[in-house]
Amino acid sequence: MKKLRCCVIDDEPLANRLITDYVERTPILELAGSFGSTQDAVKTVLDGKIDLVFLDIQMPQLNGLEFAKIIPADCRIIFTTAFDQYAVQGFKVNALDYLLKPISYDDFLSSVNRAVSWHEMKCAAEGRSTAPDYLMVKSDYKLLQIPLRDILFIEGLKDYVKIYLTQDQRSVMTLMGMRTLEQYLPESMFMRIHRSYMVNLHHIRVIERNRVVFGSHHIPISETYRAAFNDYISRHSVALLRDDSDTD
């Protein structure tokens, strides 16, 4: 796998030094460049060319939770801060993990594996290789591993989402938007059928009054998404066409 460039953006002298000793030292991680100020970062940020961002959130003028709404679609962030107020906020704009002051490195390559799990990703769907059969999340202090085929669907609670599981098993929660989970799901298997909602397609077995029905848990199919959700059922149905030739 290729380095993921990235680059540290801290207005504490001590801080940004400790980030960019990590990164140097991280094989994996390749070190495009290493700012003081926002401002100082946008031209490189902007370029397109930056995988990771490393973001301190307190700084003069831009901070880093205003730049993070206009860097590119494809990047992600790591924030790096020594308030924890502000973790909701930063998983509000796509961040994949949030580090809290003073890091360690242990804590540095726990989120450097959350995004190189994120890229792997990224580049699967970008070069229409097979797709990751599974997904990473973090949940009580923990990342989890869970198999796609092992999701029957996933609801969205404001921050949060929390992922259904098959057979008996416990639902997971992870703070995390939905619009960020679908970017990690293949469009093959699942579909958004409500602002709160996506269902596995795989694991669709009864749809009544428009509802999917999952043993006692009944998906609403919202006027929104229906038009494309009856478009898929309508491909994957068979139709019982009546034959005129078997009447009186």
Second form
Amino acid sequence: MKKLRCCVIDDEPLANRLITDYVERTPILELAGSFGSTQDAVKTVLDGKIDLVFLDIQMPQLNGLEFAKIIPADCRIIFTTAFDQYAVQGFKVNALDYLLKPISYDDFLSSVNRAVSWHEMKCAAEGRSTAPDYLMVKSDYKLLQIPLRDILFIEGLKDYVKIYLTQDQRSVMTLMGMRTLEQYLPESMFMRIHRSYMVNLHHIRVIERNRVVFGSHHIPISETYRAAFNDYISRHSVALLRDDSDTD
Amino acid sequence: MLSLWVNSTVIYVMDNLERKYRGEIQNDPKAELDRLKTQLNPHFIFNTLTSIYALIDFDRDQARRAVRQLSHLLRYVVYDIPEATLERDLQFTRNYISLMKLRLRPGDVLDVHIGCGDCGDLPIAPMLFVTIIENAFKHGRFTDSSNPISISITARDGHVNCHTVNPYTPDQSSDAPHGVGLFNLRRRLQLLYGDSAILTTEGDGRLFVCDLNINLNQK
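Mind pulling up the form predicted in complex with the partner chain next to the form predicted alone we just looked at?
Now the full complex is given, and it begins with the chain already shown.
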């Protein structure tokens, strides 16, 4: 797993040094910087791709609670303080945890574990959403970038695929197998409904007698893919659900 | 827990002291509250404990020294205050400064001169200097100025003078940057010494100067 990039911000030099030391001896953490004031930390925290900040609350000028408000949302905060009067406030600014000084390494580690599980969740979510929303294909000696949302459906032809686009009934032919292309397309958007056809679910407007209709094109839903396709349709169909309840 | 205990003990001790110095008891609850605020700041104790906790890893000898100093300091606050003399109070002040030094950053410079002169045995209301010194640290610690925090306490012929100079950044959000602590100190001085104590403060936007003169020969 990727290390979590951390910042330590504490105006008390010894408290700062201890937390910094804890960070350095924890393999899952990477120290991006250690600062004696919020002002010194601003630059790194705002553009340093920081995952986790250990933030003291009681600091002169811009204190930890005020500073927390400008920390990017995808960066989590563990407050460190010698006084508990700020605890409730601390959670209001969406802190991951709150550590009361003096902080033992055990307490530190249990907070870090919370940060690690949060980070794993975040990475998983990003992995789903960072798939590119376009396709690069070679056609007629040109490289074309096709936004996925512009694709109506795809037809497999021997060694080629023919990509039908939403605009002007245009299509693009490219040398590629259906199976290869399928791997580049998000499952949530494209579905195979026939050995030779894959449709963009977002563009389905009419289904008629086991055929998906795109203008003049009638795409057959073959036996093999029917169950999966019908399942998708019933999950998204308000009308069918209502019909069911009416018949009761 | 510790802070509550120290505070309540201190309130009790302070009551005795006010009697001793004024010959009367203050019953005004507001005055009680203000007196409470003049005491050792619990933040100081917790920050010091946190620093010592870290020192155990980094410098055991210094950690031991700091525990001794904190123990002397608490002993003075808890037990010895009724018998406060200038010498004892200055010893307390030295311990306080030593512990505050743990919280200085590498660039901070501190300049301290403390002596009781020929007045060591004179009784004095305890912990009058701490507020002033706490302020000097609080505001002097985070300015980029090359000026040191300077603390001087001298005494002669029954007159004691505490003089601090620290760099500071004027706080635009407040017109009294060294507000509450010094305000309470002023009230306490008025109560204890009346016209025999003079506290002056002056900030020019760059350096803050605090000067306290007390005539201990009063009465």
